[in-house]
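As a starting point, one isolated chain is supplied in structure tokens, in the form predicted on its own.
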Amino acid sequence: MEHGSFQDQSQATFSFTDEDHTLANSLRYTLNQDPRVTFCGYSIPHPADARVNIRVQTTGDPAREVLKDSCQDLMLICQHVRSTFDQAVMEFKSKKGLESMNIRP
């Protein structure tokens, strides 16, 4: 849900539910990388409710464009992440890395 000002898009805040930190801190992070973005802050309004609220603040771009472009950049992000340990764990399997470990039962 955006709550904002239909006269400043530049600025909204969104509220996420069934959300926490993990996904609220890596969203700050891909936001902030953003040259258009002059601000950007969440908040958690009580820890038993499972909801995120994120502050976006843009040079003059839409901040729901803005977010959907920093979504888009975290899957990105994670998608390389999970190739990546996918490709590391396939060489170690290759390489018989758990014979060379000398693990024994």
The other form holds:
Amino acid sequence: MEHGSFQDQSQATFSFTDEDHTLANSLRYTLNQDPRVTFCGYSIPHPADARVNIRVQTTGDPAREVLKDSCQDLMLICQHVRSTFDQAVMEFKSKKGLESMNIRP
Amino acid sequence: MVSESEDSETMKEEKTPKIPVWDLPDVPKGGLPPHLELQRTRVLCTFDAPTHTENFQYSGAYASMGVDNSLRLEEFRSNFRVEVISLTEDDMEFDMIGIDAAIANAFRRILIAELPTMAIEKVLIANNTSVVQDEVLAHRLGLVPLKVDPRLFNYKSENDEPNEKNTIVFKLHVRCERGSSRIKVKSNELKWLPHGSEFILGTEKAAADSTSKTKTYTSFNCSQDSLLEFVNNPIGPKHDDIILAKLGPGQEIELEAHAVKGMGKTHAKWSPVATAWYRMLPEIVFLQEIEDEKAEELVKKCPVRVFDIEDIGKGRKRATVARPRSCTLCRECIRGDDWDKRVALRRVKDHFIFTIESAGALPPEVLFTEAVKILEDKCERVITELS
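Taking the form predicted on its own as the starting point, write out the structure of the form predicted in complex with its partner chain.
Entire complex below, previous chain first.
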């Protein structure tokens, strides 16, 4: 859910249900790394409600688009982490497999 | 006196030539000066408290230095590394290098609270004459880790009929005969019922004679052990030796336990990890050479044997940092007179030593990739919600 104004789309607060620090803090990180963002932050209004508000203010681009871009960035980061991790595990397993087989070159 | 000293100071100032700040040699171009770079990349662990613990996240934080602090995916891709340190069936340790704490912490939180597993949720107790109360026994059963891949099951919502895709049924029937000694009821007594519940539904009992098929507490369409995934891999508790109760002579427990899919944020019994945690890589730097008696003293100071002594010839000895990873940051080595001027304890902000201890449902490396996938799904959901 977006709370913003129609006149000025460069600032808005986004309210996500069923989310917490996990997503909000990572999004705040990727948002902060975007040079178009002048301010961003998040808050959890009440610990008993599963809701998080993310505030985004930009230099002029629509806040909605900037937030979408940072989601995209976070997704690409995740994909890269996953492929790197899988590769590292595969390498470790094959190395360990060779060691246990005691093959000498 | 006072005016005299002031005069001499102004004299000195006049002697030094005026240079614009940006021409000073200690401001490197295109990079941060060393003291700022240190604050940006390291947590300094001083003897009273750690300092520079926060990360500078704002993209323009160093704009005045001509340094761009924004996220460049290409740079992340070339800098990010994963190194597996150890990997066994149940736990793994690996280094994640070149990632922010915000994202590393998201993975940790997802591992603990948002990865689904199967756990016993409903316990139907037919008979319990043991000293353990029904609710305590049910709670203990819930905490037993089950060895089953949760990805093969669906969530069961409140109004769903329990079927073979969302429920696993276990039977526990133990009896301690009169005259024998006390016995322990262990988790290996939990017997998997692939055909579903054997208890007949209370309301159906009266009508059981008239209807041909009696209705039980579950409505399985097929037997779970006929499903391809479980033919060679029967479902059961991960550990066979968890004590559930103790029975005295003449006592008996008869019950059925229904396991469903759930998430750790609802109840810790659904958490797939015993623990998942990370710590930043410790870095120990000698600010000056530490030799001879001082080196001996330093080696003695450290309780986890981080330091070693090496010979540098002519009977002289020098301290070296041999095992920085085992440093627990107890700060013993910087305690006492002037030791903090010789040794600097730091932590590398973007190097995480990540440890995952699986509870048994899935191997730890699969847990991590699943956790990353969940964060991806969250992003995707936000994108679709916004467009």
